[in-house]
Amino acid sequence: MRRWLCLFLLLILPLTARAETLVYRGESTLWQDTVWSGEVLIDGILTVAPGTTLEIRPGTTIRFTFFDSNNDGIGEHEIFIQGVLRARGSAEAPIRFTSALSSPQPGAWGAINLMASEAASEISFALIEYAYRGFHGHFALAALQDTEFRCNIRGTQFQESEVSFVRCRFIDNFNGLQFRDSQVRFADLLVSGNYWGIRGVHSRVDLAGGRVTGNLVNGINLRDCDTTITAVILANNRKGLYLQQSRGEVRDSLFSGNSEHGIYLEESHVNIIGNRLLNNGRAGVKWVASQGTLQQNRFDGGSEYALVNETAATLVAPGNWWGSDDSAAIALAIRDGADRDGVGRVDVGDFLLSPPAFLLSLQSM
């Protein structure tokens, strides 16, 4: 008897322990702090409520069906989260947020929607894949760590927010990030092999070391923003560092391999010291009509021009190296006013005999 009853035991433990997926359909609300583990499938607009929490536990996987209402091509089921939201991974048991498709496509679901949130909201250890928007904020606080955004059409999209990013990458999406009057705060990110790189408009952002590179367009692309950019490699995008309109400070990074232009400052106030700049197309650093500092950078060659002056005064740059000790060689290196007319020449001062030591190297990409 004992042993029919141990194999009626191991018959039945597997189905037991096979958790049921939660399914959320329709238009539907979570009114009290809720905890989701195992398989969770969103089958149309979930709300998470003001004053409510909704706490994700490692391991778990979200999916969403595909429904669109106007024939656009991009999926609508989403969360909206006008609480608090804390999805909390680990590196051996990530959460996934994905498409319920069997082969999805970018855009096959919404958004992980921040709208007016009342307390900071985490994301850590996660995998957000195939969605119109990955995170999407509107006056929203939120932290995210360890998370890769992927295939999305736009990895994320915030405005009116403030948002740091801790070791995130952001990988073959459409727009890696996209967001404006905001404040942002960037820590070891990676963004590769996207369409767009980083696009950001009136909005503070810092961002201190990692990598972007292979991006089709642009690596970064500013416009009237306040920054400030530490240890940083931008590599093989179109320009590597576009900023328009902005101010701040670029230090310590490596410029490499962006087809036109390592770095092209329009309008801008911006003090660039540190930096190594090589094999970018046009230029290593383009000047338009900007004012700041370029001092102590490393010029190694392999661009038509190390710098292109296009700003009407003269642009003071000493203490830098330009690939070479010789006067003459280094004349050859910049384009300005002696090659045109109605811009200002280049003023290399002292410059350096030798290049200055670097700590980034291209076996860091």
Contents of the next structure:
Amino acid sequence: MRRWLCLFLLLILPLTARAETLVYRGESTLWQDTVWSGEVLIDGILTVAPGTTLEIRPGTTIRFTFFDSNNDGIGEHEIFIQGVLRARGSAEAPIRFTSALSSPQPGAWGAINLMASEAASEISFALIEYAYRGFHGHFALAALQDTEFRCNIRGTQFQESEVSFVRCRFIDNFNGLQFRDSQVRFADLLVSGNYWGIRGVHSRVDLAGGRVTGNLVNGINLRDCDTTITAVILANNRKGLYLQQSRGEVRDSLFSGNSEHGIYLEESHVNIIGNRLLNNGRAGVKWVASQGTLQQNRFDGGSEYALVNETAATLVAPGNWWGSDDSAAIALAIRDGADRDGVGRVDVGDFLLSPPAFLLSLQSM
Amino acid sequence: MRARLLIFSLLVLLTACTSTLPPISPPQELSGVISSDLTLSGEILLTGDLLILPGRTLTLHPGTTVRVRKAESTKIDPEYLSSLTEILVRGNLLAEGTAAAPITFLPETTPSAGEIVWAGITLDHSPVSSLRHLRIEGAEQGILVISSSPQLAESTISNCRYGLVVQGPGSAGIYNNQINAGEGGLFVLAGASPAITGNRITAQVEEGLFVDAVSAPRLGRNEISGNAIGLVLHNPRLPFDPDGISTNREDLRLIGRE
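Okay, that is the form predicted on its own; can I get the form predicted together with its partner chain now?
Let's see the whole complex now, leading with the same chain.
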């Protein structure tokens, strides 16, 4: 009889604990498929072993205790996914990854680390806050939807990974997103109030829709990347879009109120087509040692210059609206070889005599 | 025999020289995270990014020279704000030189013309930093002030892409500095409101002093000359002292919002 009672208690105790707070202390590993719901406390480093799936149910809150072994201000308790993560919240009951501290600072815990994924992991309808790196991937496959990253030192950081973000929000992090050697797809994202918004190197990056606003340094900075950017609002950043040694197309997007430049191209080959640029402090477009086309754009003024050419060759840019139908006024809106030795002229060709229609506005989305 | 005599003579000469010269101490190498208060002087070689944590203070004595080693890679992690070597101050930096003994920040090796070697000094939410009598050269941004209220005075910033950039709230005091020979001199951005008086901003390829539409610096009299555009104001109603703004290609550009 006593043996049966012990067995019953062994079976029931974990369920009882899970109904309250499930606690992992020290270094521990999940070797079997596991489902979380309710409250989970990570007081250490938890690994999800290869071949294992961790499923997180809607409404679950996962808290990480603060532990800083090297006194650098960064918390080290975190989770490593070597198997698969399925964190599927809902609009009504999102999943929350956060610090166990009552008044946390960014960096209070480590990261959701996704390492060498066997299959695509999913995070949807989640809030990830106060981490060093909210989502961190190496050789990862992941799809993130309807998830908000806020008050992290880095919202996401990954390399050699394939990641998609749909309707995700990166708000008030130090760096919003940074990645290298990856394929990244964004749809309808919001990146706001970070120091760096999006920063990528050696990657394929496709953005469609969304807003990148109020980031202190650059809204989007891509180096050595291939990119398409379509129907995105980049507003009130220091630089809106900064492309270095990159290739691609920027189309139908709005660049407004960026303190310095709407678009800054450096040694890049990019087609800039059908965009609207206004109230960017130093210039709508700064074109440095770059190639490509600049057509059908609408430069609406409010900038020191509409266009600055710092390419040795003449930049041929026909078919744009320069804020005026007067050639002399257009010339004043352009800084080029007429103003400065050593750089080429801008040939505006047959310019538009009235502003083209443009659908996107700051109130959009 | 003659060869042996020559070697012996050289050894004697070398011994004599080394015994008469004062010992040369190698520069102190510095990088990483400063998590307790630290005071330094003399020759310092900055070999990598330096982060001063909140609540900690780095104090540099007058006459200190900080030479900055160029970053080996074009890293994006684990950098702080720039891929270049940088000094990021989230605590405080007390670098108060004197006219006779300024504190110098310059590249470890002489850069080629126009080359930017390091990121510069960033004050990020730094409560009480004070920088006086500095010499800064070869940086992307000589000093970047983010939401801080430092006193920046009597310093010379040369050959930096941006001399001085002030962003975000705070009440920085920028007095009697010389900013010369860069792309742009002094930028006031993102709602900043520093006091700017007595500075000399010259020989910038583009703007001398630039103020964006949402910032409201208190502009006293500054000498702004020899730049492409002397003063750019995106708020045309912002008060400024026009005396001292002269001999620029264009002295003043007032820009209203569309």
